[in-house]
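One chain is shown next in structure tokens, namely the form predicted alone.
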Amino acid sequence: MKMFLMAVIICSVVFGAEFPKNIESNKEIDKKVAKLLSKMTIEEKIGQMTQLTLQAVSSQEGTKNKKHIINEKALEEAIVKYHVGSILNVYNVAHSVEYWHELITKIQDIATKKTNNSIPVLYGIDAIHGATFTQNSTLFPQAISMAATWNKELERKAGEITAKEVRASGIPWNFYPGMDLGRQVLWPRFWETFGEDVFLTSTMGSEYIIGSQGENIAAPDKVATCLKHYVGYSFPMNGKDRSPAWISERMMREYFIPSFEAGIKAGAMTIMVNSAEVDGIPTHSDHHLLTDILRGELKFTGVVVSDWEDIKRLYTRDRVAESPSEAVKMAVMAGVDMSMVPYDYSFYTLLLELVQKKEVPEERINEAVSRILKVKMMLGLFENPYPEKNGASLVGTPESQAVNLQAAVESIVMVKNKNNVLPLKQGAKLLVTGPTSNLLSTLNGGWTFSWQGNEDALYPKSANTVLKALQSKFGADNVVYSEGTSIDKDINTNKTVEQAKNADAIVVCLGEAAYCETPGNFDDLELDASQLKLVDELSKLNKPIVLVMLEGRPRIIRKIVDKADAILVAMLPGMMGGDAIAKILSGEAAPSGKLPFSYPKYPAALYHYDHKPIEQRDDLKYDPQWKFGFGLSYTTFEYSNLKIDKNVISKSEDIKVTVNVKNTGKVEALESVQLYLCDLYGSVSRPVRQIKGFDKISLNPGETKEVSFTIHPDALSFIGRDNTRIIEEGEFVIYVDKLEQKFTLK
């Protein structure tokens, strides 16, 4: 069959230039760059590429009883002895913006006024659902959560909003959004993914960046992104966080590099490194994915920076250098700029040691130096380092908020409603219980005030769990609650049992606690026998059961899938879930969330839906509990009429594609349109489908819309035998719903 090759990999969403716009040109830009870069000393410039957590610089942590304190001799030092040039994080809490203020004040205080270039200090935070950091900000649902969502627009504006906040704290640089494919849901960190399909990460991740950075980062609104974390981080065999991977050349290509792509394309400015190894060799030292594809092939011009220690770790844990020298120089030559050491000044020592010894040549500190400096300057910093004064006014408004509600609202998927048990009727009497029912924390994860997120302790009074917000919808003599189970222990189920037999519906919440990163690997991804046992004895009463699953990661809940008769998948909606759940229960919002994952039916059959022709077989076959793409609503949509404007295309032609979508039910909703694409013949093996496509639309009862998508020839195309990318000739089949329309590429 004949192949088209395509230059460099390509991916189906194409965005933006390499950097949003600026006040001043690139070019302009670099002159300054290059002009203050001769005016420092060696040692100036390895302190710009060393990144210290705030803790180095502190006298007391933070805690939900004491104040954090910084230690301001440690921090002049660090910026003019050793001449630092990031710092991240918090020390271990979330801070008012007036606490900010007077933090990055302190900061840059020290920077412009007591050091010789007046070089302003790059601070970085991880805002992933919102301002996670600040108090009263808008926390919006976790990235799975925004993925089931399928609404650009709001994506868009959940960067938008979380960029206007945590600028507003005087932090202008976001570590987010996260790039990584989620086709590993045994992985701790899956919920900050947006989903196991390439597309649909691209496209979200993309609308982020934009939303984020707009076309002038320098604007008080607006901070530089950072994409993490490049490569493979998020497939790790074991299914543990920070763990090996093993992906081949060909896999990494088609699956997880075009996200990133797609993220530089978009305009990111900066870039993170996978903490693990991929086939044997730790990504911080791996100069092939750093350097030959990154800069080379995706011509990402922007800074790398390190993972937390993860320098040091390729001395101390991977055991690739034989000496803590030889990891700095192995991570900077591979093509690291920034290290986050985080606690000690040992990055900045042996690399200038290196430096001296010729071992690492200036030219490659001036260019990890001029990509941080010139990413200073578009943000601004250089003219003006401080915080706005106004900025606690910015920081969770009504109009944020009203956003993050709808986000919430539309994050919700209802994957089983028999015999219409839901909306429950208003007056209805209800047992609320389950371990996630009446905690903020299993509503908005880790990243949340704490790094872990588990501290309820941190989360404003003013929000609502699932139990309060049912309370205030139904009224609180209408809604009677009991605990049930914690997340793995029973606590008073038989009591439980006892209570919901007055009760004409019971709501109970499943799922997980919060956590982050590695102290969220498990061995179990079957929900815990506690959890199912309370549902189980439950169903014993024979009255309604409607389960919501507050999760990071889809627990196997198949043994009680058939004693609920509803059943929503909230995974983490944020700090608006529990009124959004609320108002889907109540009926006052339709569901319209959509799976962006493949809901696992047993744990050792974790397919994905992008499977290939051999997994078909009656004895290897894609069969999950819900299928990608999946989700349910209070009305029901017909598709029709699905055309395309040209049954042959050459490989430089565009696909025309329209379909009607009609409401036939009795309610106002909103639909996903999705529209997948498979390649019937391949060199290489081709998935049964794709998604190469999708909408949003509201329709009324009985209304009907015209849904168009443009599929380009680079959606046609894939990673070839020699790890090329390539169109390949022959026939092709779009589908939309139930319908299917035929194409030949000539």
Ligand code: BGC
Given for the second form:
Amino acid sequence: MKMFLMAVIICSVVFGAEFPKNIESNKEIDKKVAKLLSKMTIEEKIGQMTQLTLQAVSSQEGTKNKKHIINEKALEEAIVKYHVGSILNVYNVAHSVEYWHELITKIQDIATKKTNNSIPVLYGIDAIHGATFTQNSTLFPQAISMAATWNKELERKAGEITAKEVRASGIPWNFYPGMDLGRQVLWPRFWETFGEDVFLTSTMGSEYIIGSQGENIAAPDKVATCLKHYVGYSFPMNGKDRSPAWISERMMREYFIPSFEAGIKAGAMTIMVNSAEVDGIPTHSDHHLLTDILRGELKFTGVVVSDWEDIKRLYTRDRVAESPSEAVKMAVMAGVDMSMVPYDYSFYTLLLELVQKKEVPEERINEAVSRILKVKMMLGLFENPYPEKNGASLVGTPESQAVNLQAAVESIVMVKNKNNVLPLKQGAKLLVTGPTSNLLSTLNGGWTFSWQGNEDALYPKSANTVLKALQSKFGADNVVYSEGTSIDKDINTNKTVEQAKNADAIVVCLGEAAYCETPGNFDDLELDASQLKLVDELSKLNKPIVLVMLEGRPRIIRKIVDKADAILVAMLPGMMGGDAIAKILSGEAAPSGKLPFSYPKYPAALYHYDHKPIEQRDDLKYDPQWKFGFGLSYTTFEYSNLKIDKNVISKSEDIKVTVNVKNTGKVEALESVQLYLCDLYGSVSRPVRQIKGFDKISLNPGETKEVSFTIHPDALSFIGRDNTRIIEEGEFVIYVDKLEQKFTLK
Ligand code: BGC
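Moving on from the form predicted alone, please list the structure of the form predicted together with this ligand.
What follows is the entire complex, opening with the chain shown before.
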């Protein structure tokens, strides 16, 4: 009899809160903050609450054709005359580390040498899937793809590497991670989410925060994180960016608030506000969400920053304020500590007037400014506000790129592999086609060197598109390229079909162009007709077709699913995405990604996996194209021996679950083991299942590992009829793969 080593892997459904511990205790810092505050004038205080964009103090915006030029006079005016406490971003270009150092040094020189209290400026940036606006940075898969890895360790490393590269650029504050739940696939920021599930989002986001902030955010490789966008932004009813959400209090507490709560527990220092409105109340004016819940219940002690221009918009767009001054008063009194104004001094001037007229109490200003100063102190900016000299050498290192490649490989989800058409044989003649096959922007999406990410001219020449990566893996002579179609217009489909006649297999890369935020709004979830037609025409050749989907949201492809032999849902796998796809297609790596969302089959059937029993009727059953959690491998796994250590537990007892997983195929592979839970009866209807634990393991052919999970009773809780979190006695079922076990809570 063959003996296999049984490794035991333990994972818990409760993640530890590791609040950043600083050199000094919180109390010491509070004392220092109070002392500094007592020396500040009201003008200086309000300046601290003001955030400007770099463009506001520039004489020339940087773009792909133009160098950015700072306007030193305007910069000095901002910091000395208006006491501006924070600056953000850059627009449509990424700077070199050296240029960032020059900029940050200029800013901090003025702040620390030309002002009364020498308060350093807090520079913030959107480093969304890596240091977006720094040249040569490590650009990871976007959040939706990182979630598809189901790999906590990789997410933590992505946080660590991004923080190192952002801080190496001289910037101590990152407006990330996105904790918005991706439960609306039409939303153009869907790819900025970790998918549709509360637990997966909370876990991945927390890992990122812990990786980014570490134990001491003053360290030269750490930054302060910012949870976005509190709260409900990701669930617009009509699917469009910055449009109304209608979310009941129970739904808010059950689905949308928990990931932010997890982020707060993981130690996030700042939070950005939802740019739109919930239940008719623009969030920037929502005292209940921003103060009662965020401060009162979630105990958040950090800084609340507005989103871009959103305080003004309470007047100009939402019309809940009747004047710009009322808008400022509303937002500050609702709980916003810092205004991303970002182009002028209107916030400063209006807030000063409001305080002088006693319409906003100075205590509220003191509270906001104390929070801002505390973050600056915890970041160590008072000791050293300047960039570290060795910055450039820390960016895009081979070690970081190796982690990135691993993340990209693990992010790719194989959803179909008829007759094991994949992996493709070495020496096979390939025809590569489709609008996403030879661009880097379609692997990366928005927030890549520019806001929209669609400037291919800004991308590094050294990175591989899918085409280039396949040419280097299979030999340039074996790979023929033909465009086929652009995103929405036929280019040369007929010619492509002709060329494909000589190929052993056809690799068709479809999907979306890069976009970000509102410009990504669209009206049709189905993939563009010219792309569907390309596959349709090619399928008439009866050659194996491998479909690769590169997209920010799951575009409907039902009509071509049967025409493809293999399908990779690659979403936005980042700068190494081309190499990762080539590794998988060649069999150098086995796919291990699993969907973090339900891939819809029909535009009018958008369901979630954790739906309600009432949705299990035949007329509306959960029947997506591919289910949440689904993904194939080049091997097979057998699950057995699902055990729980108790059949009856009390509200204070944990339950330990173990299961054996065996690799029953022929290749080494990774598997994400997923544990689901169902609460059979509840006073509020309970989801048919919810993910409550997961762990990624590696198995050699024939190897078995025991995986173990600890379920804390908190995982059994839900929001009751009175809108508070409760745990009810009763029966629960645990599912792992096709196995199940029942237990009772008494
Ligand atoms: C986005 C935020 C971003 C901010 C600063 C806004 O338009 O909604 O996510 O952090 O701009 O760039």
